[in-house]
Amino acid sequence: MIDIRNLSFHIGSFSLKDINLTIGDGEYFVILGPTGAGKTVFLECIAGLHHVKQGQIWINGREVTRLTPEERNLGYVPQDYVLFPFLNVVDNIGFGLRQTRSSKSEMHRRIKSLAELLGISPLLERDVNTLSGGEKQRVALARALATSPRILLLDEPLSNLDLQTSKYLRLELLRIHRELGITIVHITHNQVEAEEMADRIAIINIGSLEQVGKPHDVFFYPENEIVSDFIGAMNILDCDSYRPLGNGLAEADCGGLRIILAHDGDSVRRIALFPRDIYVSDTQPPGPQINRFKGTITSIASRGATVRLEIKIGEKTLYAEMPDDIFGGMNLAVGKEVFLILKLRRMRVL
């Protein structure tokens, strides 16, 4: 659907190098990297608000290189949604049908069946400035969907909202992808995100593209040095023996450390978990003794926005990972005894 040939360009002191990429018919592909990583340029370019000297972009066997954004058949949610402050919640997902000059019934007909589609039908007289950071999210997806793009465009689409609404729009956006089988390009930072909702992922780190594949494949093999600095190096526990428990869960020895984790029937070998997905306190957490242990910080390095905590656990080693306002916020230090929880849910067995 999207064929990106030997795409460069510079904006200022920034450049996309030399970048090959097809996006199939029908994915949810996400574009993946750091922060001025050059992803939303790499979007911008093919929206059509760049001008390509440099490379072409093919859309549905098309050449649309020089082709005006409007001329591509795109769907576009910028960062900031970027909704016209003046027109109200109907004005605003019908802009883009009156520039199409399609009729009022029309236009009253696919405004209401989108409206219903995000769940904002209730909203649809409301002002702009009256809504949340999810209602605005909902509203400029209902504009950029309204001409029946067969491509939606989403820069940062989550980055702006709470944890909570957030976590609701994956889910939201999935099920617009699936009802409506359109091509999804969504870029992010986040690599939970990324992981959660694509088909494929490509890593993109200043300018370059370092690696395509399944989630699986880039997360766990990484073909260099990198996207694996980027995604952190994950926990690999040797199991020595496991024992199914039923109701689709096994118990593995691994080294000592009894875990239970998720079992569809194959051998246990190996356990792999990501160090974001170990919680760590400096008290004992309440709840059940399950796959939680006792361990002492060996050392502390800062990461930017992130902290990575090597802790010893007997005579294993753990990686856990956690924000820096939430590391300042507690009692942590090397030599120091906290409590860990291995997240179940996030286990990969090997």
The other form holds:
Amino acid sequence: MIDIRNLSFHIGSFSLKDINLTIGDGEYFVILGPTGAGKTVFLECIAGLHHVKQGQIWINGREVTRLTPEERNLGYVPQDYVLFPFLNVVDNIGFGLRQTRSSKSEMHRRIKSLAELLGISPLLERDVNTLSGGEKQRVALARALATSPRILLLDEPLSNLDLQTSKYLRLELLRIHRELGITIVHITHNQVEAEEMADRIAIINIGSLEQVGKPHDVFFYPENEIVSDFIGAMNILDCDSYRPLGNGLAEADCGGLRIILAHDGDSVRRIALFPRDIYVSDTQPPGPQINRFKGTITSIASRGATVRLEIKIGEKTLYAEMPDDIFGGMNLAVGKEVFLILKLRRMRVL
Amino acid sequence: MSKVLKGVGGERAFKGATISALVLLTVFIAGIVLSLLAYTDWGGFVSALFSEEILFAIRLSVITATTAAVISVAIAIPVAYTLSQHKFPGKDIVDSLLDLPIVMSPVALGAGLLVFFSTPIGSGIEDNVLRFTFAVPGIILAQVAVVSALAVRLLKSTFDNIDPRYEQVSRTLGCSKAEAFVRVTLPLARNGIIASAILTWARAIGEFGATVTLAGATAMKTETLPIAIFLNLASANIARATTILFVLVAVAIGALFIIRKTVGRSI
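Next up, the form predicted together with its partner chain, please; the one we just looked at was the form predicted on its own.
Entire complex below, previous chain first.
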């Protein structure tokens, strides 16, 4: 268990402000926040890489606030993996084991089983500088897990990987978490990642903890404006009628929109959908005509890296969000007619 | 002016000017080597090379310079690491002070050491510990005084370029601060350490000013290679002086070659 009490920490002009947080044994805990929110500094405080002067950090019933990193026995994987470039894969994984004075055969056995767990057995003799991003991440995980820590700290473990690798590693991390029964603290700025992986989420912004809870609670019931601003307001559709279609599908009529969704229950009262899960196109997209609507843009707002569109479909107003560069590539303006696709897989029944 | 230097013509003019400077400097240095080659009496070269005096000078130079390089690098590693890692009040002053031997005239440095050994503390060391003035240890001390600052400078830039996260990761893997330094930082600094060892050694081989001031120029006693050149020129033995010159040129080229081979062209 990790117990953080009244932790404040200043570094340069940035500070973590009075953080209180308890992370339970065996939890997959995600710390979510925008870039520059202080997620990395917070993780580094837990790892013992900063001298914390205000507040306390307890790990498994022991106060570790003033202990050095080597006295805390935590697994830590920094962003960009930071593998030792002068060692090959085996020696990187075995680095911590050499510190524990394990015997040769013990080390060998441990490295072999970790390599199997992470699917990197064929890489063991490789030079780490020749590995791909996903391979490096696996080696870094094996290195951190080698000394059998009960807590694993991961700093943006999936963010510098291509989409395919990142999706696959997501499942791998969940499997490792399950198989080893360890506590994982995972920081990310990616909401989808947080939602899909976390047992509980903490939202952090400019050094303050804004909300802690189950993904469902954080995303659907933001406690304050900072959280709802960061998460982005949801599209909530109230549904009038409902008809099961069989095979786990159902059809609902929500304010004049006929929506097909994956649902087995008896009824659907409300559906929620993130703005980022609505595709917008200025031309008629090809494919089956399911959950597709035609609407008119009523407002356009830039939100940094993303653009938020307000689109009116009949009487209903929906919000859609898209990356800045994709918006720039389309010829969209207020008053223009657009085509929407509501992603079936991402709809949530409330 | 600006009209002339714009466009393709301007590019050519600028390129021409910079390349001319490169050619000029290269020709200058090549000229020195060539004039040496032309001047040398090759029949006398071999016999001079194996003369007792030159063999003595080579041996003394290699021993003193190697000792001085080892001592300098050994001291410079912790010094440079500290300067690279820590902020402390007066760091700028310490930093400048350590740079002083690089910009100072070696003769002045040697004179300073000579003065130190005439103080009560200095003469106490001389009488009870080790004799430095006009003796072989003085050569090593003079060389260390001149080259250690160079080693610190080179190693500091090496340590500055090492990402501190390597040490941090090793700490989370169970290393103490000292173990992290030995197991991670030193291997990462390997090339820089090799380069600074070779450069300090080559610089120590060529050291003259501080050496001659502190250890004197006594033939067959404190006669390193540069001092041998000086002594032979003074006694108008030009053939022998040029022979030693060649030895020094060979040492310098060899050192540069090894650095290129082991650590690339980063220095």
